[in-house]
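So this first bit is one chain, no partners, the form predicted on its own, shown in structure tokens.
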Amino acid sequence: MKAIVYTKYGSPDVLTAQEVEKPRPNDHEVLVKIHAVSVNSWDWDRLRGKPLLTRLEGGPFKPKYKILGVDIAGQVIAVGKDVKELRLGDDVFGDISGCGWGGFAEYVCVPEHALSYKSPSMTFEEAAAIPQAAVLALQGLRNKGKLRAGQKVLINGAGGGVGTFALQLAKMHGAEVTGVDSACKLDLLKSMGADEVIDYMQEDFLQRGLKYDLILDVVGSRSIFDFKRVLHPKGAYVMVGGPPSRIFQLLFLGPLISITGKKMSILIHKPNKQDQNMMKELFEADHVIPIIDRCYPLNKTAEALRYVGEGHARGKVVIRVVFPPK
């Protein structure tokens, strides 16, 4: 099978298209023929081995997994003998980061517990765009942020994968949303219903004298003390990802600040099939749609990763492995 492989950390130039052995499912796994796989910032970090924190689980000196990609959508073409629910021909999608990665390829073996049934109304590209970004947005707003109707919500990095899902979820719940991102993404945010948009290159959004009930920070570029000043007394700040310095700052100082009533927390990624299914239901109800900026063929994966890594993506970027019939 064709796969995009890397054996050392570096720029997208270290990726190579190779013929590798087609995997065989274990007893509790299914073999999925991948139709589409989306690109996440996590792929970019794993590719470069930066920040160094990513090497703790991904391999200290060389990559533990040779094929990146975790958000897949495709069709089951073989099943292990202990698989209970999935059947040959089922269209599925899911986040495979907890079971070996391997999405930038034509086939991958996945435990059935990681996969959800794809809605017939979804394209494979839309399904692949959902698992990680949408679940992070949902958990950040609901679990950590305790989002409620009428709240003033600020999303820093609103134009990316997590941000575009978060904006839609916040508006669906009746929040007043301010979206912060680069100028080229502001029209998109307005079209999605943002009540206010801010170009962070032109205005310091933390120096406006306004306070927010909930801040979802998908960038992690500012000190948590900067955000603390613009939170209401009982407000919540949630960081999704971010550089190690901000992560450690939140882990050690966040609980102390939270004693004052302003909740400061970080959301650690963990695949969740129940939340994955919830996002599918919201899609089916026309409440949330994946915003897909570009689709690339599998042999252009390096180009797709570079585009995402340089911060250009408006919403999600997807690798199309199988092209739909014309």
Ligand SMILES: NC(=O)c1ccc[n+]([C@@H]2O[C@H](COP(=O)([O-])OP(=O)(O)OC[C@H]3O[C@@H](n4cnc5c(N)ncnc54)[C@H](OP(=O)(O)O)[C@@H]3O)[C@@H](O)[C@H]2O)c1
Contents of the next structure:
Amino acid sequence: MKAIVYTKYGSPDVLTAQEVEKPRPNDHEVLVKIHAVSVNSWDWDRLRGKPLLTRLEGGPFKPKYKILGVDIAGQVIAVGKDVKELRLGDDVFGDISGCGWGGFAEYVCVPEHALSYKSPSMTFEEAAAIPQAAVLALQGLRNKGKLRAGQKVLINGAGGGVGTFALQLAKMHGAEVTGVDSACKLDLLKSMGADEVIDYMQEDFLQRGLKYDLILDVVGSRSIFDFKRVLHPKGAYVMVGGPPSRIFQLLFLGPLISITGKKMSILIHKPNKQDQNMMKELFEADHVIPIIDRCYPLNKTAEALRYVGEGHARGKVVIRVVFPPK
Ligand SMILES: NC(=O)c1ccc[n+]([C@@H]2O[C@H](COP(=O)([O-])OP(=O)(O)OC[C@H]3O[C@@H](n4cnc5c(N)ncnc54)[C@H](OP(=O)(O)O)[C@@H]3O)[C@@H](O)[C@H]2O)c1
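I would like to compare: after the form predicted on its own, may I see the structure of the form predicted together with the named molecule?
Everything in the complex follows now, all chains and molecules, and the chain you saw is the first one.
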């Protein structure tokens, strides 16, 4: 099968398209013919081995997994003998970060617990755009942030993969949402219902003098003390992503600050089939749509990663492995 392989950390230039052996499912796995796979900023970090913290999990000197890509959508084409639910021909999608990665390829073996049925009303590209980004947004707002109707919510990094899902979820729950991102993404945020938008290059949201009930932070661009200042007394700050220095700051000081009533926490990614299914239901009910900036063919995966890594993407970028018939 064709796969995009890397054996050392580096720029997208270290990726090569290779013929590798097609995997065979063990008793608890299914073999998925991948139709589409989306790119996450996590792929970008794992490609470069930066920040160094990513090497704790990804391999200290060279990558543990040779094929990146975690958010897949495709069709089941072989089934292990102990698989209970999935059948040949089922269309599925899911986050395979907990089971060996390997999405930038034509086929991958996956334990069935990681996969949800794709809705017939979704394209494979839409399904591939959902798992990690949408579940991070959902878990950040619901589990950590305890989002409620009428709250004032600020999303820092609202125009990327996680942020575009978070904005739609927050609006669906009746929140008043301010989206912060770069100028080229603000029209998109408004079109998705953002009540206020802020270009972070032009304006410092701290200077508005406003307070928020919930801040979902995808980028960790400010000190947690800055975010604390613009929280209501019982407000919550949830960090989804950020540089290691900010993550450590939050891990050590967050619990202390939280004693004062302002809850400062970090989201730890947990792939979750129920949450994937919930996002599928919200898609079917027209509450949430994946924002797909652009699609690349598998052999242009390096280009796709570069585009995401350089921060250009509005919403998600998807790799199309199988092209739908014209
Ligand atoms: N918590 C976990 O367990 C876990 C798991 C996986 C991933 N993550 C993290 O989750 C995040 C994934 O986010 P994503 O996929 O949404 O990334 P993304 O698509 O790259 O989106 C980030 C957005 O933030 C914007 N941005 C950059 N600097 C900013 C600033 N100073 N202020 C406001 N906005 C800014 C970017 O726009 P411009 O580039 O145009 O400025 C971009 O639109 C990453 O930080 C990743 O490390 C966390």
